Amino acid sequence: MEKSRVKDIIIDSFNELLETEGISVEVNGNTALMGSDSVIDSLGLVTLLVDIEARLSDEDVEISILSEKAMSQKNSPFLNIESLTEFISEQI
């Protein structure tokens, strides 16, 4: 899978995320994920990373986003889109 069908994926599910909870804002690859620059709470980021599985599979890419490997990560996978875009395709 092409590395921009993953950041679109991500956007997507991120927008959809943002929808729901009547949050407006743009959305690129430098939208903070996780920290006090973030519009989305720690629940929200779990909710994400599950609806991006989600759609990963749908596409047959069977991934865990939650995974040791992410959690052990020097910097961290969750930062914001193009992070965690990067870390998605190295697993695929």
The other form holds:
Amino acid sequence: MEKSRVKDIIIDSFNELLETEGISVEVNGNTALMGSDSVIDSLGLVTLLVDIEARLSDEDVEISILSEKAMSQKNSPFLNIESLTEFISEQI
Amino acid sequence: MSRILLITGSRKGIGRYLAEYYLKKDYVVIGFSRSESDLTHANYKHILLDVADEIAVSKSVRAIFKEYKRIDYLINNAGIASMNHFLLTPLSIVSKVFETNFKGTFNFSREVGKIMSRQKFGRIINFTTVARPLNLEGEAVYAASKSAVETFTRVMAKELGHLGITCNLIGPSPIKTDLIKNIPKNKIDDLIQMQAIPEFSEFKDVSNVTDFFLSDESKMITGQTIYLSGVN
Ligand SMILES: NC(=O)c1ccc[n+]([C@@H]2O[C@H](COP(=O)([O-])OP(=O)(O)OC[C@H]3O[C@@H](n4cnc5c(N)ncnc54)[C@H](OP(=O)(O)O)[C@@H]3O)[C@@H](O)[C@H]2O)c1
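What would you give as the form predicted in complex with the partner chain, now that the form predicted on its own is on the page?
Shown next: the complete complex, the earlier chain at its head.
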């Protein structure tokens, strides 16, 4: 799967989550997914990651985003949309 | 629409009974075990796997979701026991018991929990035993593995509570299955005498409790344990 497709999936999933939470912000690669700049909380991040995994699975990409590797990296792959795109693309 | 129910360890014993019981209620039942099942029914599907196998569990659960589009209920029934003085218990047995009882419950709960969290509905029932609150001698490893299942279930109930998913435990007292067939009769008799109701339990005592936990009306019941026979 192309990196751009991975990014689209992440953005679609993120937008859907924002919609259900009634938040409206401009979303791009630098949009934070965790930390003080993030508009979603840690539970929101869990929901997002589970949803992205399912969307990838719908397109026959079967990966577990929450691997030990993801948790042990010095720079968290969940920092923003760009870093998550990188991290998922590496695993495909 | 028929409810979709997953039951681990459905080849024999309590799991087999529950599979047949819920098929009679017109549920679609998907059962799992390591060896072949002879249960055939239009609404039953059997999948061979070891519940401790993370990849097999995640692949199967995803495939089931793709086929049925939802998963309503999960009963983590698969379990093994080891009855021995702990001084005579090899570590390999400890690993085996925890692999099936704890990791198996964990694997299924996580993968099915992901699906339930998206559909904002689900019921998860895990299995413990009266050997846990009774702290039975000779069952140290088995009871400890069920302690892990209990704590895990209570925390899971909190983490999933806002998503419409309930997580509860049933703790049977002795029921005549292969699990306890090698325990000496006097040991079982001693155990039964510790119960408020000093009798063997039957399969239908289990389905009575699972019915309660699965019911739509039980949406406010989570993180709870019901032991049979008045043990607590
Ligand atoms: N019977 C009792 O007195 C009693 C009392 C308290 C609690 N419990 C609990 O009730 C549950 C069911 O016990 P039971 O008495 O029905 O036991 P059982 O008759 O021995 O049946 C166990 C079932 O689990 C399956 N299983 C075992 N290990 C597995 C694994 N690694 N992966 C997949 N499937 C596995 C077995 O099938 P395969 O061998 O084909 O895999 C079988 O279908 C257990 O959690 C047990 O701890 C039972």
